[in-house]
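To begin, one chain is listed below as structure tokens, in the form predicted on its own.
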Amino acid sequence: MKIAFYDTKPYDRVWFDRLAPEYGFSIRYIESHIHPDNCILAADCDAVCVFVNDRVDQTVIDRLYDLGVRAILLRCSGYNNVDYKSAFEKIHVLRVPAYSPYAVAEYSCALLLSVNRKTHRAYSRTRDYNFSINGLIGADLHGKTAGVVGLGKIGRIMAGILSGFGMHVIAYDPYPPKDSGFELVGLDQIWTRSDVITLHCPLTPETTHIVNRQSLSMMKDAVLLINSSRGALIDTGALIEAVVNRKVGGVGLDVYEEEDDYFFEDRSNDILEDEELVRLMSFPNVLVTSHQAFFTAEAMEAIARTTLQNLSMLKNNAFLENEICYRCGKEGVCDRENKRENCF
């Protein structure tokens, strides 16, 4: 089986060069992201693989079908870039649920302490020898509330870290399970009693903006507001007025609402049109970065393994328990419990 791989970089090829050969797969990689007029590059493929920044419409996936490509190989565990329901009954959505959560926590706990204790300043001045500590005081994290939206794996793991470090844990999330272990309460509450607010959750129709000019009202003053899971789910032009007004005393973004065009990307040669992201970077107690929370060996590893046993579980008509179908489930994920079938 042939896979076409968009959006390539050198990092990618490193486990898929590895790894497609147990498989018995080929790989033909294209440094651009997929698109309509791109997509005759996957002629004669079964299978394409995209990532997070790839917009995967409905006239990309006509022209996928078109060409007889079988499935979507999302190396992601995201997937609001597919439309998923133009591709029911044509293409299979595969997706990576899990690489290592564990990569993703402790990178969201680094934007943490370096918002906190502005340790990304202080290394710009050191290294001009400027060895001045004013303007660089943070706070004691020991004994303060942290608010985490949405309690999955990578949620989990950081409520965890938050603990050890002495902080009060509670939490959010429309389908808690069971055994947490942390105090469960109402997104009104977790606005409104956090000192530090990190986001977790999948971005969804509910969530889109769930981060807005109301929620950022109830939070408290200076509050440290953390984001590794998706740009849209904060309101970027409400968390520039939340800044510019003192609001929000710190923040930390691994994710932007418009980042497709920036991210992954070397745009040190260009003048960015993107307003808002100029604005944010701008601001000394805002640290962006480049999604970059994933990117640990173990997870590319595990991302590519999980990948290509997607495409050999489709080619040995296995369950794909890593389909996507808008019919089934919730987050359109299948319901493995009560169904043991593809979706098509």
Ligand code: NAI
Given for the second form:
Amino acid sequence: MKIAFYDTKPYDRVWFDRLAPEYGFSIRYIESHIHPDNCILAADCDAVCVFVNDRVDQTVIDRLYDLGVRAILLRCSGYNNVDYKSAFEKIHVLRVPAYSPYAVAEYSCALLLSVNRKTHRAYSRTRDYNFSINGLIGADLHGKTAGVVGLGKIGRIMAGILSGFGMHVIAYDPYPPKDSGFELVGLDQIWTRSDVITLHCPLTPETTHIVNRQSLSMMKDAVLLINSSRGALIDTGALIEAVVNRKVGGVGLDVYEEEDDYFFEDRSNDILEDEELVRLMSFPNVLVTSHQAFFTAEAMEAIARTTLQNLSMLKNNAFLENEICYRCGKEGVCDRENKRENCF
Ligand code: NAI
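I've shown you the form predicted on its own. Could you give me the structure of the form predicted together with the ligand?
Next comes the full complex, and the chain you just saw is listed first.
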């Protein structure tokens, strides 16, 4: 089988080139994002492979279907960028549900520690032989309250790490895991009680702008906010206001609402047109990174292997356990426990 691999970066090829021969697949690498005009590059392919900022809308799906493409392989876990309803009964949408939740949780923690203790600023200072520590004061995390929104694979690991610091962890999840050992609370309590708030829920219509003017106004002064999940969980305009008003003490963002045109790309020679992004990055207490929380060797290898396995299962007419289907289960993910057959 042949895969048209969109939005290719050099680091993708390291693992996919190594593993694809094991599965007998060949790959056509394409540097640009997928869009209606370049679907044709997948003309003789059985599958396309896409990443977080490839927008796979109805037009793209219809074109791929007309070209005979049978699978959309997401080499990520989030699938908010795919119109999977339009794909139903046409093209299978397969994702990598977990590759290294540790990578994302550990990185979220790194963001928190940097934002709290200002190591990102200390690094620039000492490189310039400025050894002053004025303005770099942080706070002990020990004894403080951390609010985790979304207690799934990543959220649970993050909650465990924060507990290790001696933080009291409270969590909100509409479908909480059984016996997580963490105090489950309503969303309002997350906003009002937390010194640190860390977002680990998927982007859905319910979670879009879950951090907004109203929720920000309920938060403690100087709250630290971490988002390594999806940018649109936060209303950026409201966040900027909250930073300006000193409501928020520090922000660590690995994702950004309008990241598609910027993240993963070298735009250092360009004039950035996104004024909200530029404004955010102008604040000393806001640290923005370019969607790299997943980026460890272990995660990259697991992503490549699961992506190729997903296609292999389709090739062998096996049950597609990583399929996204809107008809059953919550948020498009099939309730697989009772299912043995594919949805179409
Ligand atoms: P998961 O599916 O294991 O956990 C998500 C949890 O969120 C579930 O327990 C679910 O019940 C909960 N949830 C659903 N709706 C909610 C709501 N309205 N409010 C609060 N919680 C809600 O997913 P996992 O693996 O923990 O990933 C979480 C998110 O992290 C993904 O959706 C993805 O957007 C993001 N991510 C970011 C990466 C990065 O490199 N920055 C890499 C991997 C994932």
